[in-house]
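Just one chain follows, in the form predicted on its own, and it is written as structure tokens.
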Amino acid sequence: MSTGVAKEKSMIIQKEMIAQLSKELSMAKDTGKKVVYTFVPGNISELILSFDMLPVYPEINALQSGMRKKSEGFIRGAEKHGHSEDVCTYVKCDVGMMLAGNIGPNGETVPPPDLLLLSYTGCFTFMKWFETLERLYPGVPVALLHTPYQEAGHITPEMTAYMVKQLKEEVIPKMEKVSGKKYDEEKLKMHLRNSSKVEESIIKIFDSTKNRPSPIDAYFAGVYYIGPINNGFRGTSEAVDYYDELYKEIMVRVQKGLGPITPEGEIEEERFRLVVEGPPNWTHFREFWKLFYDMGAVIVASSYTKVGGVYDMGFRVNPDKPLESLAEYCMNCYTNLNLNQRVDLLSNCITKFHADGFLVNSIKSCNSFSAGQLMIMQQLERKLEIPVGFIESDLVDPRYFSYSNIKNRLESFFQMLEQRKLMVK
């Protein structure tokens, strides 16, 4: 077993991008840059950047803390402060980090917010989370961008108009006041043109799993691929360059007939192709991934990589309609889709990418994903007659990751997939 793999150029580019943003944030007080706290689903990065402000994403800080084994201490600190064990562990990790001095997972100080931008997209926890942040940072203005849920399964002109009205009357005026700059629509259009290019690259990148073997893992590696667009770089020229480079690297792997790169090395034989629903566990991310690697299982599509935007159903930003595009982007995030839409999306992924099985990773503290997952699983099993599996873990609380339980369930699931393959032969 290899202890690591050589970093490709795209990995180095992304690392440098994230490091530069962290540096800028740590120097925000000195440079006078204003800081906006916001969320990944519905993160209107292009608008934030058009005001020359810096974004901070609490979920990103939490998941990185989980990967660096720092989250448990933060969570316990938040619980001592009165937060329930049943509260989303992202929230408790984020609050605990702030209570402990707001030193980010990379060791850099995260500056306090100048604006709290609450982009509500299908997760009610976000609203309570920002109420907590408002108490932690008294006097900091809050801008609410409420996103209508796609209850009927489609976006109406009235829904878009409702969101554009909020952008014009609630969000932009507060951004102008905080930043000291006027809204510049041409600058916003420039960022949206970059986003349009990135969206096309992302579709091609995740469509590459149609190949056998798949050149990428669309879940474990996929979370790295969506890093830049979900961490403040959507709308930037750096993101365009990063995704261009990543796509080139993936196409080389396709031409050579290579499987995915993992922390353990390359997968030499693709035995099972899976579609996965739900976020990964971050505190034991490598061990979690290795369970799949050891069985030759490759994830060819996942719902989690669509949490910051679903492009599979044809949505693309239109730079000529900037505010409408931001509105429709928010409404097209995965957590804002109704359960029937999620079933259809996952069903298309299973069929399109020739998956052998469907697996749910149910997150104890994430109602936004976990609600309805059993129904999704049952519907897909009945509709496609495909083997389904179910495991449980948590986002960033190591107390709720049971390696042995997950391993046993996965082994049973993979045995079922193996038997199914033998029967088909």
The other form holds:
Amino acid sequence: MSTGVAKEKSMIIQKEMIAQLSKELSMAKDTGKKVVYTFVPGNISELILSFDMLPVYPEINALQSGMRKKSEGFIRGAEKHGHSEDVCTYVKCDVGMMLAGNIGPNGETVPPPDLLLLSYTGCFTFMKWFETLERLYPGVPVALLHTPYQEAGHITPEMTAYMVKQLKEEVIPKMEKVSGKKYDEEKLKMHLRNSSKVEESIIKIFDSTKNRPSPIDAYFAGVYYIGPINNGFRGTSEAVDYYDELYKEIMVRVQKGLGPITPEGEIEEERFRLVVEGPPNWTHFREFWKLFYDMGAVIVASSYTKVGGVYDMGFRVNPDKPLESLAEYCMNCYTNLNLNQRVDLLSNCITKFHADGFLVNSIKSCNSFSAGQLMIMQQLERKLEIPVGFIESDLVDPRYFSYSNIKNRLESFFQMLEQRKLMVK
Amino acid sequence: MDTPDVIIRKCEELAFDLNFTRAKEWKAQDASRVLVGNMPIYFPRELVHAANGLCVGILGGGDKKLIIKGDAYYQSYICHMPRSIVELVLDGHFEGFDGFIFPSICDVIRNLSGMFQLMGKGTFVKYLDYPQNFSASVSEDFYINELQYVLDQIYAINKVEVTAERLKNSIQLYNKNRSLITELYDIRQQFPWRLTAADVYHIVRAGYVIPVEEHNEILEAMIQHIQVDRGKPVDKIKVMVMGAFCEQPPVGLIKTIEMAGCYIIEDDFLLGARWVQGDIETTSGNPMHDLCMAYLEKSTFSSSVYDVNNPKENRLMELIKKRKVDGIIFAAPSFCDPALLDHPILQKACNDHHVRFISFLYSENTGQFKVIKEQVGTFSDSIKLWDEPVVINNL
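Could you output the structure for the form predicted in complex with the partner chain, given that the previous block was the form predicted on its own?
Next comes the full complex, and the chain you just saw is listed first.
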């Protein structure tokens, strides 16, 4: 492991972008900008931005609270308020934060919503979450966008038509009312053109892991790479510039034959290439990552980085069909894919990126990912004869992160991969 | 006519026959008949009936099935019912079933549909996406298309054409079924000692695994029996049990609540059978439209539905008022996100309207009820000794 981490330009750009959005949000009351709460999967930020409104993503607040060690207090606050220990900790973290004054993870007050845009894609709990928020913010209108599940493994014209109707009859009229502005399709198309460019860049960025060594870690660093597109910048020119810069940096790494950057420097020897299924743990993110990079394990693909949109299978937003395109984007998010599609997608990643092993990080809070994961694992093991591993943690509840259990399991998994390599040799 | 005890015993056997013997016998009598398994909560069974099929409710193995293999498919923090369903699959209990329907109620049931697809069970597996937008102009076409998909799948198996007349006839049979179940609950509200809650549970659950015509006969006979007094009134409070709409509570739990000083007057155990409130219209000449409108306009409230314009806490309070219960028992399965995330909302409404409640978790195979009995007993005593009757105003 090389020592010292020089911040790359893209890191600085991202930090500035997020800080700027945070500042805009904290000043929303003064500037009169309307605030829309919505979710990352199926985030139709282009539409929000076309009305000059600002998006807030409660699950991003929750995960950042987790990373900054604030989530436990919020979760306990929500539990005191009647929430069960058994339910999603993102919800409880968000509710707890709101009950404690809605001070965001960066110390700035998160403005209350003017609109709750319940675009629920691939996660039923999102719906329950906004039912709760609707009661906590009485009088705030709810615009519901129901995304049909790809149960048959494809999108039908009826599914798209249903979503477009919802956009036209439910979502857009409510946005017009809240923002006081008319729907401007040209403006939406402009944002979608930016999204389309960004989607191309994202594919190229994550395809770079085909190289040996992989220039990036597609899970632990990957969550930073998907930050801008999932956190307010989908459809913006800033996102286009950020991803162009990031791609350039990665190409330089490829040319120099460099491995991924970690919090402790570059990985000098890539020993294991893994595909990971499931979200990461946020409360012990650094320790969790360290367990991998200390062993020279690099994640070459992960399902979690596709949670805000899957572009691997050819989907790109089409600015010429703006509403249809938003609908299809929502339906194409990872957790809106059926299990067969997930198996195929993961299987392609394992093959395409020459992974040595497949690992599931099963999250207590997230049934959308977790239910069926053991079967996905079984299918991949049978289909590809690849070593599989399984660990458990939670999103933002530190009470469910057991460092030694995870370490033990990972060590066994890496030993298995090592032995397998020797056998193959 | 069979005596009440004979009917109840028969229903108990039917309700927990995990081999679905009666359904399979029914299918064997005609080559064009099909069996379609449906998960909770609601599916318009009329549709399958009209296509010469029988919908069979799949409610898990309860405490009747030892889980060995099913646990290998689910992490410990996922509810119990899907693992017992997988166990039933792996042990061949659904052999002879033609298709499976998974209503959109939560992520676990949704992903279970994918597991059935991966296991290659049935000729078709359908995750049925119910619209969450209750405006007909937005949702009718989509929902009808979802229903038509099911009909097309069955047609591909048995070539039975579903005419408007057939569907209308099926709707009328299920209208009668819903009306009889409502009558059973209404009588019980007034005379809860005439049938126990466990009896009612068995009678209604039997309807999940037999033809509706047979179930209607059972219900008619039972209603006739309880027109006259049987059993003795006991000094118990009247309660509603909420939260058990998917993973079913063990019957022992239902009995425990009643033994601990409560009459269960209202519940959501088998909510699918009572999902549509009132009759489905059959006068439009387009029964698919009628079925669709019944869902959009006559659905009950549930944790799996977000009816933005019709808050569930208000509907719960209306139900309390209608059933004149003394309190609510929130009994939800462990790890059930929909039910448990509703608790703070519903319990706040209870507090606001001075409705007494208690809350506990169970799993379909819970076997120890002592703690629950003490909790429910204390709840019952406290209401009997000190509480004023519930009066709900200003909803």
